[in-house]
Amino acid sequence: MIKQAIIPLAGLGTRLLPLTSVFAKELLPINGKPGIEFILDECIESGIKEVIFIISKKKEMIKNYFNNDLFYKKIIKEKKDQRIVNEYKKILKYKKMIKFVYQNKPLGTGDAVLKTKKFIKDKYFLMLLPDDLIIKKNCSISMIKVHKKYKSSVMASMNVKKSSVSRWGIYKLNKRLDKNNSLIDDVIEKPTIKEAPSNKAVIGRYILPKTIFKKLLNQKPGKGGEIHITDAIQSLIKENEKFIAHNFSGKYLDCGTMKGYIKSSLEISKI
């Protein structure tokens, strides 16, 4: 069973400036609800019992959001507002399952994952990237089902326009296992249109093996001087570790850009 999830939150969110000059992007409201709560709800519905947030000192606001007990107790005592009581109960539910680790230097997603090494107990764990919201159908639940069926690592996959492949990690696929799942031969980070082996993009949901930590410990920086999780995944695939690309059926929303953030609120308001 997949019982633990990690969520990298140390990024500065420069694509959402000026909002993120004073505010953590993960706490920005999407149709009246902080974006990170959509991710937490996805985890809870998937049976996740513990979530590890990777933050930086500059993102202490996120930690404070879930640890503001004195504020809530005082307000509830004064106002006796049931809505505030319900909100506080929800925060407490999240708080019980969250641990915090720090990544104070922006050295890439692979480095962020490595910070969680001592906390991961089981052979596999879930990773969710908060910029990627998937609504209408829980992507993590469907990926966990695939993991159970094939006893392997799983990564979310989505068709993108050929003209936009340079924005994404792109899969080179092997044989098809069934209608929505294929074995992965390789993952190429932000290829040119000519280099791209397909138009199947990596989306921010991963079920990863604990063995990835050994790769990350010895991994040299890649593009941009960062430690990329895709490089570690490539190393494991070369050693015949099985990774599956899963075509999810939910609706993908990109919350990491201003245009995408605005669109996400509009889409969620329609549900």
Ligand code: UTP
Given for the second form:
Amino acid sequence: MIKQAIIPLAGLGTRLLPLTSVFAKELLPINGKPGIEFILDECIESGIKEVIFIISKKKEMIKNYFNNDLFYKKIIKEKKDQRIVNEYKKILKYKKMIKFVYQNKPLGTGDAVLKTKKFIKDKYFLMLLPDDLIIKKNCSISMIKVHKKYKSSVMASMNVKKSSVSRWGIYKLNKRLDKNNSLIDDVIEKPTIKEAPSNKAVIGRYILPKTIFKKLLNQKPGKGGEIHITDAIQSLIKENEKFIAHNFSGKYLDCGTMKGYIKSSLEISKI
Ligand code: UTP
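Having displayed the form predicted on its own, please output the structure of the form predicted together with this ligand.
The complete assembly is shown below, putting the previous chain first.
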């Protein structure tokens, strides 16, 4: 069973500047609901019991959003408004399952993951990147099913335009296991069109083994000087750890850029 999920939130969000100079992008409303709540709902529906948020001092706004009890208690007493009571109950439900850890220097996703080392209990855990919303079908549920069937690590995969491969982590695939699942041979961070072994890109949902922490402890910075989680995954694959690329069937929305964020609201308002 996968019971714990981690969510890295300590990045700088430079693609959404100037907004992110003062605001946490994960709290921006998408069709009226903060983006991070869509991610939390995906976790709850897939049976996750504990979610670890990796934040930084600059992102404490996120912690405050879930820890504002005094404010709610006071306002509920004064206003006696059922809508506010319901909103507070929802926040409390999320709060109960969230733990916060800090990454104060954004050294990369791999370094962010390493901050959760001492809290991960089971052999495998889920990681969700909050910029990547997947709607219409719960991707985490599908991936947990694949993990149970093949007893291995799983990563979400989506076909992208060949001309855009340099924006993504790109898979080199091995044997196809079934219609939507293939073994991964290699993951290459942001390759050139020439270097790219496929047009299948890594999307922000991962079921990772606890053994990844050992790799991350000795991980050197990679492309762009950052410690990438994909480099640690690559080292594990080389040591014969089984990783599966899962071609998910939900709709992917990129909330990490202004254009994508605006589109996300429009798409979600249609369902
Ligand atoms: P990205 O590098 O794609 O996004 O990180 P970013 O840093 O948030 O924003 P840009 O690229 O500057 O616009 C992917 C995820 O990993 C987290 C980010 O918060 C994001 O959710 N992250 C990234 C960390 O938690 N720590 C890091 O050091 C880097």
